[in-house]
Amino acid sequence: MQYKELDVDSMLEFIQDLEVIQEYFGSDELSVAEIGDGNLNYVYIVKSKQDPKKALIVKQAVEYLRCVGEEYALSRERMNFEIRALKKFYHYLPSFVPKIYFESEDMSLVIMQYLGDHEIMRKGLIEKTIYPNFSEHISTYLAFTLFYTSSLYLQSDKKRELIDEFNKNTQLCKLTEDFVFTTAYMEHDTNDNENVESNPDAKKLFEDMEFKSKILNLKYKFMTQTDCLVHGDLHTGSIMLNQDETFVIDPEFAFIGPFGFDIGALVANLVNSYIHHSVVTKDEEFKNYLLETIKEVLELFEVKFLELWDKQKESALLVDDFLDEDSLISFKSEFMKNILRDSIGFAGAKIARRVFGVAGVEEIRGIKDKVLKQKAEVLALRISREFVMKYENLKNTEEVLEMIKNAG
């Protein structure tokens, strides 16, 4: 099948000939509309005109970075890695990952479950929606996806096969290296330069060599650690949920990387929401909910990850009876502390990069009042600096919460 970039009309023509579409919709007349607002790809919804609740999502990669334009070339091979990651994660946790109905690496296209009864988490948090099951769900997702794709579970041959399957996602890894760990902390064309010019906070950040040296350490971890298969872009815009269900979407950045990277990305986005409500709504009850969510996610993840590890007697890393019981408990305890530390370091980088870098978040960059927006930026930079400068010596989650609260 030869690649062709589709639009609304050609998409309808393409899908009508697919057997899976005919099976799903039967003889219903179909409509197609573009709905995507992402940075990378085009997303369409296919609906039955007779029953609009009967729908599927179609996602296609194009050969450029959508949020920048055709002048920024980007291989559409990224869709291959998204498809592979969706299938891998679905294997472990089908209740938290959308079902795939059709895939084509030739067309850089995937058709998947429509989550019409769910909302993007970022928007829900801005509206102060409380999700009672989120911490339980996302901690399970993180524990399972990170553990079962690591050398704590896999034997060496299977782990190396997994690395081979994902190690060519180089362009999106490079985007992260550039936009999360580099250009957001210096003068660069891709930054929010209207906000950077003559901004003393930007100047202070760009000249903070102590902070930037710590960012380089985190960047090196990102570039070299091959702990497990990570989503690679686990922000609240990549989570769709309601009061009962949680789904993780859009893993096009998937690669074999550090345990703490996905956890850190999620924490960063919860902190961004906390910053928004600290400055805009000043809703103390909702801020406390966000802090409690951060605490629950981190602590539940550790409990669930260790439960999986305790059941696994042998792996590439450990063989049974290699350590006595006390030594094994001590080893695992320190291992989990290092995951927590790295998670908070990565969270700090993720928070800071959204302030002036490309692809800012609605919670901060979307604030209309310039005075309030600047307050949010200052608070974000303050928390991110605390995280980045202190993550290596963290002992527990309480210290994380104190850093957030004291920054305000």
Second form
There are 2 protein chains.
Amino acid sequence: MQYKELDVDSMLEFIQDLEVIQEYFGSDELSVAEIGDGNLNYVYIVKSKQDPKKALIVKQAVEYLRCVGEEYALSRERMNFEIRALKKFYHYLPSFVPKIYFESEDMSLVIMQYLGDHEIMRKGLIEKTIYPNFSEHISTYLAFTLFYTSSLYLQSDKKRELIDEFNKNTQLCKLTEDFVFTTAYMEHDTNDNENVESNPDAKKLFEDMEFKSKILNLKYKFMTQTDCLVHGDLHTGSIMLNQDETFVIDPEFAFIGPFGFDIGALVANLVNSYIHHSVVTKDEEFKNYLLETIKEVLELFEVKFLELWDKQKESALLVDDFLDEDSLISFKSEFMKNILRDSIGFAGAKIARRVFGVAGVEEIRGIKDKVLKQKAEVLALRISREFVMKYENLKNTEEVLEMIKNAG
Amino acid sequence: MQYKELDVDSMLEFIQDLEVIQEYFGSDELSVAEIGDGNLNYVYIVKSKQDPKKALIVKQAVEYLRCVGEEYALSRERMNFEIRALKKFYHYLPSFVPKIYFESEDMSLVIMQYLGDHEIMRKGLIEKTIYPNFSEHISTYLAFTLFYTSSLYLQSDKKRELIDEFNKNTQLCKLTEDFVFTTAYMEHDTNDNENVESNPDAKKLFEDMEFKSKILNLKYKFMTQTDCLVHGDLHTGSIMLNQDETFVIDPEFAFIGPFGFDIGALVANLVNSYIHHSVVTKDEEFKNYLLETIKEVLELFEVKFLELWDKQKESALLVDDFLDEDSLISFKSEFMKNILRDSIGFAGAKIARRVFGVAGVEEIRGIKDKVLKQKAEVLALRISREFVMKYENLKNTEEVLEMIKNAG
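Output the structure of the form predicted together with another copy of the chain; the preceding block shows the form predicted alone.
What follows is the entire complex, opening with the chain shown before.
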């Protein structure tokens, strides 16, 4: 199959010939609409005209960064990594990852389950929606995906095969290296420069060498710590959910990286929502729900990760009986503390980069009132700084919550 | 070309057809002899009968671990990594790496410069040979090979290409994971069990959970920290030298690993020699030379690595002007301290594994007198323990020397 960038019409033509589409929709007439609002790809919904509840999602990568335009070239190979990651994660957690119906690396295209009854978490949180099962679900997702792709579960040969599969997601890793760890802390033309210009908070951030040195350490960790397969962009815009179900989507940034990176991204985005509500709605109850969620996610993750680890006596890292029971418990406990630390470090970077960098978040950049927006920015920078300056010495999740609450 | 395991006769036949051999030796008659005493491969010397100074080395990998025998299967693919690493290192440092005349990944074979005027460093040190240029040479070798293959020099895409080239050196990395970080600290049939049995020092080591937990951390670093291309087995048996020249050979264990791994291997083997002379020759002058060499290697490495780094304003890690001058200096200084720390941690593991594990070193396992040998073992275990328990908090090379001297 030769690659061709599709539009609504050619997409309809393309999919009508596919067996899976015929199986799924039978003889129904189909409609196609483009619904993508992401930064990278085009996303289409294909619906049955007879039964609009019958629908699938088609996602195609194009040769450029959608949110910037055709002048920002970006290889469509990224879809290969998204497909590979979706399949891996689905394998471990079929109830948290959309089902794939069709994939083509040639066409940089994937057809998958339509999540019609689910909403993007970022929007839900802005609207103060409480998701009673979220912490339970996402902690399972994190524990399973991170553990089963790590050297704590895999043998060395399998781990190296996994590295082979994801090592060349070069361009999207580079986006993170640039946008999360570099350009958001210095003068740069990709920044939100309307806000940056003559903004004392931006000036202060860009000149905060102590903070930026720590960011550089985190960038180095990001680039060189090959713990496990991470989603790579696990913000609340990559989560679709409702009261019962939680799905993680869009793993095109997937790569072999640090344990803490996905956890950190998630914490950062829960904090962004907390900041929004601290400044805009001032809803203490919802703020507490968010804090509680952060605590639960971190603590449940640890419990579940350790449960998986305890079942695994042999791996690349461990052979049975190398350590005695007590020493193994201490070793694991220290190991988990380091994951927590890295997570909070990465969360700090992820919060700060959204303030002045490219691709701000709705919760903060979307605040219409200028005074409130600036208040939110200051709060974000304060929490981020606490996280980044102190993550290496954190002892427990209580300290994380204290840092968030005390910054307010 | 189809792979065929060669012997002296078929080797002669094979090389006589090669253009490079005809060029190098002209019409001279050739003799071939097997001279390998390593653990893995067969090594032949090809000489001109007319002028025995004209000679080349031919190295061929076989499908098993030579030192154990045909029952220990080991893919000959390892030669691909050796060839790739030799070429990379030669590229940066043609005066410290043997020249390659011919290579064939199909035949798992490489023909290279014969180092007839050089001796294996391990043997030289046992005989109390002083090498006046060694610290200077090896610190250059380490600084260049480690820096130029790291994210401090390379851009991210080039770094990922390098990872692709070496990621699948799975089997030899696994040998290190097993023999350096695992089996040498527990009951295992590959150990030197004649010595292990009813040996209280072995029992103490195998039950030292505090020490073994730290070893496990070092193993994890080895498996997941992708700083740069390392030689992977840089002991004094992989160094051939004389008063003027120093060559590093045998990089078949090359992989993308931690900065500190090669430095640690080298320090460990200098310490092994120090232990030998502490117990056997009691030559204080030579012991001081060894201590001085350790200090020089560590300090010169740092100076030279920083010199290269200072010239490199842009890399995967850094963009120019991200940090101000002072902060960059502090950042680099902290970075170098971490390399020193990891080096000493790895050195500790490398010393301990030689005591009871497979493949002991001549300096210690080769001591004929049982009492002296046990003394050397105890000293090795004591220094190793100091290194492994304290490496994370080291401040400078002085502390390293103190640990060695105080253990004696």
